[in-house]
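A single chain, nothing else alongside it, follows as structure tokens in the form predicted alone.
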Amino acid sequence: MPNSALAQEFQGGIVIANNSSGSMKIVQAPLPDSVILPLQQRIGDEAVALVAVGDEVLTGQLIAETTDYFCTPIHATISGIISAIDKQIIPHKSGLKSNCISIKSDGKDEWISLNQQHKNFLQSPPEKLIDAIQAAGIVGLGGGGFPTHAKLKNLTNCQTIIINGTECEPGIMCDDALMQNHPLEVISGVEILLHICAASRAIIAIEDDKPAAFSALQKCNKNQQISIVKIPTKYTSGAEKLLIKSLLNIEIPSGSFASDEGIICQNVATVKAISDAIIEGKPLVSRVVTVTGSGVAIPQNYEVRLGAKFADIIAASKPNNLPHNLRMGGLMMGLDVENIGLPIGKISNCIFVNNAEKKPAEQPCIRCGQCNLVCPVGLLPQQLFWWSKHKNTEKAMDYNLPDCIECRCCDFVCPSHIPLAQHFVAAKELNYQQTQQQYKTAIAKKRFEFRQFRLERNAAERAEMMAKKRAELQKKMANDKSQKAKIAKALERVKTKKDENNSNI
């Protein structure tokens, strides 16, 4: 592929204006007061603290771990004290608490001695590097979450790495950022995915309208195996499956993963925290994030330690005095959050700050048939709704349920202001949990009929048993009977040899 190709549009999507006007620059948050680390990552077990209360810490400390294969450690971000290990509310739709590391800052941000001995990369064997990026603590920093190093693990035949360059959600500029400002550990990060994974090629996306980052990754990129293409600005480019379509013009099945096609895809932001985790030895503890909306001065890009609150960055960007409405993450996918006192974790690249709205009032469907026009994975989200709205998940299976991706265009264009991706989720939930019953009823029936057997089994052994010891009764009883009359016998002929013996005297 070509340096600087653009690649196919995907069929349906949306176009959605940008209306930010943020620098590109990222600016350096000051150090917070205190953190606040979850233990409870996105995907597998809680960690386990290796601290205490009271106990001081060095920045990019071990502070607790788990043997969780999915899961990756926790780091101090900040030197100072732990101030607390205890429940608290993080970013999370659930709105339940976490088990948390409270750190208070010291002001000194000192570090740990950085291990560096993967510098030169190209001498290590692919495994020692995995286990160095696990180590580091590594996710997908797109919003995803996933372990970075799960992805790499067991990786086989893989032809082709795909760099997600892309912020098809209008607002976020963090990756945007990133890439302008740090081009060449970018390139660097590609690299060395290209040495782990055994790749023949490297394509980074970006979308046409980052002309700038564009060019940086372009005048830093010396390697034959790195390309560098254009996608169409256009929601949502950014999915998996649509980009490898785009990319590629491969079409990725349903139940299926990229790595079954020799494909494997991580964001920008990931890439670059690999290059620092491998060629500095730092693990991850700060990441940038977009602070942006209409109810924001100045939308910013800020450097931020991981555990900061939301609150040290949105001061920055000088937020009016009107209420609020907070998203962290996309205005389409994103999540809500109910104060500004939550902890930025590793998957929070932008937060929105927009002047609270009345949202507009539900109305019936009018059948129109636009949401189905936009689905950018070809669904029918009209006929998905009907039966998740009746709860008959059975079908909304049969038009495929499970690939709905809940990018939300199908909101975006719905005249009835329907939450039609909110359906959609529930439904979702509800066939899990239908699942989940289906399976615990079809195990308990499993283990009655088992015990069933299991009952009759003994029952007929007990019974065999019973009628073995009878027989075997019985027949004692025979041998007793005839030893009884044998005794008679020999006693009767003593008796009779006593009575002739007495009669001769």
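In this text, the rigid core denotes the largest set of C-alpha atoms whose superposition between the two forms falls within 1.5 Å. Since we're looking at a predicted model, the values are computed, not measured. Positions refer to the first chain, counted from 1. What changes on going to the form predicted together with its partner chain:
- Once the rigid core is used as the reference frame, the Cα position of residue 450 differs between these two forms by 2 Å or more.
- Once both forms are fitted on their core, a CA shift of 2 Å or more is seen for residue 463 between these two forms.
- After superposing the rigid core, the Cα of residue 474 is displaced by 2 Å or more between these two forms.
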The other form holds:
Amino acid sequence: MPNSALAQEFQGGIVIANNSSGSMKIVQAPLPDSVILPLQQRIGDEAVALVAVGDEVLTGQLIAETTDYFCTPIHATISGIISAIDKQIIPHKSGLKSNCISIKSDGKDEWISLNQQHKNFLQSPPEKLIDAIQAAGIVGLGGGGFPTHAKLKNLTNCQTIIINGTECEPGIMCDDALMQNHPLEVISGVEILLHICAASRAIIAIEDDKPAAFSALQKCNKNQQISIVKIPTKYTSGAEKLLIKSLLNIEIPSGSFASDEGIICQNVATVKAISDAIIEGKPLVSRVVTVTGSGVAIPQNYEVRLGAKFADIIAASKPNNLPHNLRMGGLMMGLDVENIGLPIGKISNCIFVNNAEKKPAEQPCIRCGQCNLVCPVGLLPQQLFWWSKHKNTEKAMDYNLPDCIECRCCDFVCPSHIPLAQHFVAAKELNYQQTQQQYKTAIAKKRFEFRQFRLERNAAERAEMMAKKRAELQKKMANDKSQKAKIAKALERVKTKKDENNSNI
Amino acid sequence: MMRQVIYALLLGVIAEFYFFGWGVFWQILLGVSTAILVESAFLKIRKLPIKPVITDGSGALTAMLLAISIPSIAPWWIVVLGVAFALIFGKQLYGGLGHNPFNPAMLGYAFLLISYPLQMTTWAAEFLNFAQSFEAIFGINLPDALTGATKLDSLKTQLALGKSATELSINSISQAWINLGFLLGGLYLLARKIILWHIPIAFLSGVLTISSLLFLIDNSLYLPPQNHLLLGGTMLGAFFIATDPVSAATTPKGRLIYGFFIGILVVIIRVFGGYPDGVAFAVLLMNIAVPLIDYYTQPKVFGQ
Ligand code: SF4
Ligand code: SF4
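Structure of the form predicted together with its partner chain, given the form predicted alone:
Complete assembly follows, chain above in first position.
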């Protein structure tokens, strides 16, 4: 594939005016006074703290660990003193509380000594590198948060690595800034991945409205195996399966994974983190976060320590004094947050500070079909909505509910302002519950039937045994009878003999 | 959105006004007032909020479509009855906007045409001023000379009398202008992306296909295809009536099928049916087929 090939466009999706005129510098956010690090990760068990309140820690020091395969260890992101280990609210859809370690900064940011044993990564065996990636606490930084080592382990026959350099949503620019400011690290991260996966090629996909990032990477790339490709700027082009389709024209079947086709996808920020971890030996203690929206003077990217508060970087962006709506993660897929005191996590790529606006009132669906035209996976949101609203999950499943990627393209165009995707999430949840219920009922039924069967079998066995015993008894009795009869006969014989004898006398 | 559609209708309405006079104005006024009254009353009885429904403009649009479809000098109770029927039986009884399977305006039209064929086919033969049209609509009879049968009707009778179709088609200048007005309004809607192209284009191709076919079979008996495009309710139907989203098919492919068959039915009813124009019945017939069309034209889902 030629280096600057423009990948083909996919059906549906929406073009949203991207008026991010922000600077592409990455500003170092000031060292936070304190950080809050949740022990609960995206999936898996809660990590166990290795430190106690009052302990002194260094930046990058391991402070919590778990043996769960899908989890990564947790590192201190500043140096200082452990001030608390307790339950705190974390930024999560459920508004959950999780156990968190809080560290109070000593202002020195003293690091642990870095272990650079894999600096010449080509000499290290892939398994060692994967372990090092896990040990550095690296997860998907694009917003998914899926642990990277889990994606890399047990790969068989991986052909192609796709590096996702598309911002998942308009307005977010942290990946763009990262590619412009750290092209070397991105390329070396890709080389590490090529070594680990033994793949034959890697493709870095960048939207065509990011020429600066494109040329920065192009300049640094000396590797024949790596190509850099522009793709059309359109929302949802960064969704994994759609990206694969537009780059390679391979359609990953519904229900299976990219890795089944010998493809793995990684986000550019993750790739850079891999490079930092392997070459410099640095665990993941910070990330780039975009602060944008109508409520701030200049949209800006910050390199922030994990666990710092959103409030810290919002303040640095000079918000106006109007009331704001805050949204974490992106206008489309993100979630509204109310509290800017929440800690920044590994997946917090962006925070929108928008002037509060009244949401337009929801109106009935007029079946205009606009939503059907934009769905990037070819669903009929209008039909899905009809059935989801009426809780008819069976029908909704008929219309391929599980294939919805919850991208909210349909919401965006709906003239009646219906929160369609929200209904689909609810319907999926309901369907899950129902199938669980069905499963449970099926199991209960099976159990009941088995019990019934067992009882019947026992009864039958007993009956058989009884019958056998009875038969034996009868036989015995019959034997007895014949015995008795013999005796009687004998007695009779004796008697007649006696009688005879008597009469003979 | 509905309001944009109403604005787009104005060009065609002005053309109607030019040829038929003030009656058009009276009909629209009567129709829209009836719509507001009927819907408010209905919602009040059902104890539902009234304001959002009245302000969404959908009732007014239904009334307006009906008002411009019926003869401009039809008596006042025709449009009142039609609009009331359309909104109560065609919309609110199904649960209001978004739930009705049939196009309400066309349901009202069909009801009127079946029940009051005489009033529904008597058109003004020339421009009527404010007072004349008022008289005609509100009860005082006009002299016969001022009225005539609908253009299509007279065409049909005269065709039957053996005159050539091309000769007669010149008579339909007024119809052509009105159709052009609606065509321009429709193009505006397309440009503003308020309606999508699928239905109107498919509708017009349907009309062209079947009328060309008929014309090829016997050009002395059937009108040339371009005349069908500019006669009766063709343009109004293609851009404003068949595109009613609520009762139309919703999938892209489904809309092509839906529009195409309406186009075909319109011409068939016009030519072979007993009614002067076929838009209403064609649309209603295809409304019935919508669930089926939608089900069998689901797009291919990614990864399946
Ligand atoms: S875009 Fe909204 S109003 Fe239109 S069909 Fe879809 S859900 Fe209904
Ligand atoms: S949210 Fe689901 S239904 Fe809506 S456009 Fe995205 S994938 Fe399609």
